[in-house]
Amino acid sequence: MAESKRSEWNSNIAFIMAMIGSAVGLGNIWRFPNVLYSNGGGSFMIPYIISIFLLGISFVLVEYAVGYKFKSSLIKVLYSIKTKLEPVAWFIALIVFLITTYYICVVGWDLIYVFLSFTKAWGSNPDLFFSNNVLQASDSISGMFTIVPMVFLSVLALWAIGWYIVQKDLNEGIGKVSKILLPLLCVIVVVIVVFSLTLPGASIGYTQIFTPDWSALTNLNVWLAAFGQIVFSLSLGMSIALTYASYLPDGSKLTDNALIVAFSNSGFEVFNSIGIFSILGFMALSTGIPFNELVTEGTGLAFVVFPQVFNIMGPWATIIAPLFFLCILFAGITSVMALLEVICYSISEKFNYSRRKSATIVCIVGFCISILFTTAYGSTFLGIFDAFLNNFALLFAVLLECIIFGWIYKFDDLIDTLNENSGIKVGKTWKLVIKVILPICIFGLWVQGVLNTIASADYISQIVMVCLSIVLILIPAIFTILPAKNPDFYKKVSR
């Protein structure tokens, strides 16, 4: 029997901390502010809140119920529901693994900036510094044969950290690290937000959150943006919630926990945005640059705009800058732990490997793939991987899970599982959401993502995406065909 299968959270707080840590990631810090600003400001909160209930909490409850009921990895769960669904499970697990390989590289960039921030080593032109000095980016595909040493070492360090945490006992590794990093992360965010509110021009920024554009509510794209933010923010479809819930002891209050995690994650996003917008308001006032030109997302916000802010902030920047990049680092590490656990648990359960062995194999293979993103052409590869895996593959995986758990599996059993110990009950409304409303919303997001990905793809992007498509077909097929070394794997879990 796989060692990880016998694992169990030693307290409900450990589970909640780990779940919140998995949800709070880079998307909360640098994606949400831009999505909020670009989609009606304060009025965006209406579709955002609706999407939390309609999409976020609803789907998280599915993963909680399935993981808790089956006490197994996604691979064993889908195999138990229907034998022919095992390739689908490996397909989903592989998507999560591939996302991890480039996500950890972005966290690696941030690790570099943690050290740079103490001396503001990015100089007077952070944009040029990030591109030329940190990434050493090249527009030529020949750049894939040039390793960028600083990025390579930071990525290696983070894979080593990820391995060290995941290979340990569940509570000694993920549980303990979550209990340490999540409170630290929250303290850092509070310090940054409180400080940002004292800056001149802060009101220019934070009023954007409370200034609604009501006309945006009639725009379908705004609603799709809200649904998309929840998908990426809560890591829906990645089976993280399913995996973590499988370690819960009997008697756990699943619905109550889901609400705590969802609202904690969303509260973090909104609270963090107040700080981000306040700092950008200070930048707008100090430089005369229009606020809308400062609001961006991703690496542009973290590694270009904010270093520019720190350059004009004065002595306080020597404190706030390291805290800001530490905030991103801690959020990244807690997410990486969760992403790794999904694939490690799946491999452990089928092939009867210990946590250490499965974590070692996964991290070595993952690091080898990540080397691709540590090259001079790595940032381009990273963009292609991100566009394809998030906009196409991951949303398709969420759609598949909705169909499987909503239509193929006996859905009423999940309702009974959720209501058994929870103070908050679910019923026919939730069933309607999962079986009908949610698949329609996800399908709309998926179509939009596919069209956007195809429209923006150049020749090299098309080649990489074709290669990724082949990998996502072949690897799951191979892992399905490989015989299980765990004799209990072929014994279907009671449904």
The other form holds:
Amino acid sequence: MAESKRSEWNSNIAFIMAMIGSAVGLGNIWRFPNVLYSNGGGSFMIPYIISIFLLGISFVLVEYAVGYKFKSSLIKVLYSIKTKLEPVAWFIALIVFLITTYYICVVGWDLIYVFLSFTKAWGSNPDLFFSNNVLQASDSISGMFTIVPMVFLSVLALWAIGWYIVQKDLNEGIGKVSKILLPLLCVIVVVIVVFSLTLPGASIGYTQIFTPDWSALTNLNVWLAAFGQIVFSLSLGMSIALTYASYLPDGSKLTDNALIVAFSNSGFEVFNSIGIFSILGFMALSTGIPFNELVTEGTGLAFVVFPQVFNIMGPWATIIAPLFFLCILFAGITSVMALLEVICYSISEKFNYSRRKSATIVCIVGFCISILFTTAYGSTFLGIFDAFLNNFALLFAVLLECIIFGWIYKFDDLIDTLNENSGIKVGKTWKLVIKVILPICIFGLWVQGVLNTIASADYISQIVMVCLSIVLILIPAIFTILPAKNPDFYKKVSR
Ligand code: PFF
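Take the protein just shown as the form predicted on its own and give its structure as the form predicted together with ligand PFF.
Expanding to the full complex; the earlier chain stays at the top.
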């Protein structure tokens, strides 16, 4: 194998672009505006900014330092730290894999909307169109045996795109695609935001972002929401940063890079939400619907509210609507390829597969699982997977990583690694954050997530979640037991 093992970014800019591309995704475009609005608008920015430093940058730095130091996949890193930690690494890789299988479907819905948007094919009732025509959603579990052809084809296309990018050499695939899609994404967002500010009623929307509700600051849930947004938005715990940093050449400025990535990601979501809120302000003014009834999360915002806005926008919608859906598509693709790289690298390192072989296996198996979400019951499955994997499993993974790198690994070595070449130095405060403060915050968030998930789980959700829990225990155990085909795998990286 070890094509992928030898891979190295050909420039720092390729690494930064790929990292920003991995972070900027659906979470920035449709999750952030809702979280911002429902947690006090302007005053949310205070917990949010604190979370960027306390949680986001601090944790990204751990992954950077570990990836850069070990120059290996997550599996090999944890195996090298302690042999018994290998199943934990497979557990994290499996969470990332399962998240990819449904995340790619949402990007698939968006791909369909890119085409629909040219003719505004959703008609006068986008809500009904989305559930009846696009998802062909059924309330009955028997819907899981009916594949929705359009969604199926779109998801197949995205797995093919993901495979094509990841099986290529690192710089030719992920590096090149990031360098093309990220600037395009920025141009599109600038066009949308500038245009949205010219709409009548825009100020009704964007002033919400800057109007603080100070009482929100004393609400613990607002702080947890800020932490949660940073975890999602910066893709923490998924070991994307660890994987990408393992391809960095010696002498890289890790801390400086982490700051650039974290600020670009947050800058993107705050800037983008100015556009989203302005457009919603226009909608509120045009239809008389109160602003707070318009702000929804996820699919509701992108595939229902926005098509409604495009319906009343006039001729400009012919340009803005395709741009909006393209923006989500590009953001989604750059995140999908990062998620895939984490899994492919781990598999190729243990089983001695070439990039192409591991990408092919991962994408075929992944596509087979995604088929579940392309059925008439797929969107319900997707909601259950998302609630379980994001609120429960992923946060648990972040917690485990904090404990492993903070307490089991020689943490002080990471401080030296980070300070080696970076202009900005880290020290004892960072250590305290990773070892104590962060685990406490994440634990709080995790308990909240678990309670919410349990409270809202119906009978089918409970069954699916039990099945997922069994899979998350069994598969990592099997992957750990399977012998490595790469003899070097058992030679621990002593760092
Ligand atoms: N950070 C990306 C986003 O905000 O969409 C990628 C991502 C985050 C993918 C969280 C999946 C996920 F669960």
